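Shown here is one chain on its own, the form predicted on its own, set out as structure tokens.
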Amino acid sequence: MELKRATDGEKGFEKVFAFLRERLLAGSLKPGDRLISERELSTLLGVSRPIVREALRALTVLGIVEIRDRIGTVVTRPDVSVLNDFFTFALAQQADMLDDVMQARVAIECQAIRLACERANIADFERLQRALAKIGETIDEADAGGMADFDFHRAIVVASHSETLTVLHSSMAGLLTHSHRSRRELVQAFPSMKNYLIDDHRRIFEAVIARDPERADATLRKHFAIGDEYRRRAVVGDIDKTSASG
């Protein structure tokens, strides 16, 4: 009897879901919109009212909708925070996906420089710039560095205009800015990463501002292989002599 009340309570949950996606995908429900009652709700989909209100709950946590004090349920625009929370906790779990999450951030990453060369504006430049100043003037620094390197390549993705790719990207935030702080912390044992991280993002910067897609992902993809040797060079010890000779 309880597993009969566990099952029939997600699938209420499925239909009270179902219902905002579908209504949400085809614009008939946009952002400030006020849902109907929670017993219009629970009639028209056949689910109990305290269903209702639990699945109701669930999406505030969400971000999805809020409920208002002699209002009702509104929909609100989703935090993207919440989803860069949930990949942080749910994949930080798991063996080696840290190589993983890097590879859909070069997947990411390298669409975004694309369209980036077709889309970025005057204040994109910008931006970019200011982010590349940033990382030669924090390329002693891991904390400060590392955020830096993440904001210049958060650039680019917001300079491709495409929100779709901006809330992957943002997903991924929290694993992203751990990995570009242990890069950088390699610097210490291989001090010729600090031309190769000011170098090679003022290339990938010349090549957006330069509107060449071909050229801004192959300097993508190159920086990206570079940064992956030196991951490879500090497992196996193989550091610059002067860091050891020092």
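How about the form predicted in complex with the DNA, since we already have the form predicted on its own?
Lone chain follows.
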């Protein structure tokens, strides 16, 4: 009986995966549940254990289950952070995409700040304020300054209380850390950038505090636009001399 029956159209990996997907989607397997052991699963479905492991591993990278060593496999609460892995791979392979990714980041942040205006609580405000202060303190340090900048922007997204936006943002932020850093090095070349960085971020902060989505969005967009402009000038070699060598 080598022919596959109608009831198990798939074979091997697909069979196990489909079996589990079915229960997962139907709800008979809920987060927190522990799956039967790999051995049981293999005999139950008539496949070998390595195949079962493939399926479980597949579900693991999808963030659906968690394989706990010597404990068992349990269904986890779906976590959007899986997307991080995917985007990291996906976006990494297209280096020319950096500018493109930046656009997506702008998209996420502008939406996030709108939501933040509605949803932010005291803790969010405090986090933003701390990040803002940090930006001022570290304005002359390339590394710490870049991190403070990043923290501020992340605080905005966190304040949106949207997990999806947060995950999307953080996965892109990873790719943009490089550009973030190199941008920060521009501060040396463009002393006027200090004011831009501090004032812009404060204005953004104030707009959120005022819970004014339109103003927050617009201010944030302008912030990004000015950053672009600085980078453009850096490329062109138009170094800022107005208050150079402070």
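Here the rigid core means the biggest group of C-alpha atoms that line up within 1.5 Å when the two forms are laid on top of each other. Owing to the predicted nature of the structure, the values given are computational and were not obtained by experimental measurement. Positions refer to the first chain, counted from 1.
In the core-superposed comparison between the two forms, the C-alpha atom of residue 226 has shifted by less than 2 angstroms.
After superposing the rigid core, the C-alpha of residue 28 moves by 2 Å or more between the two forms.
The two forms, fitted on the rigid core, differ between the two forms by 2 Å or more at the CA of residue 40.
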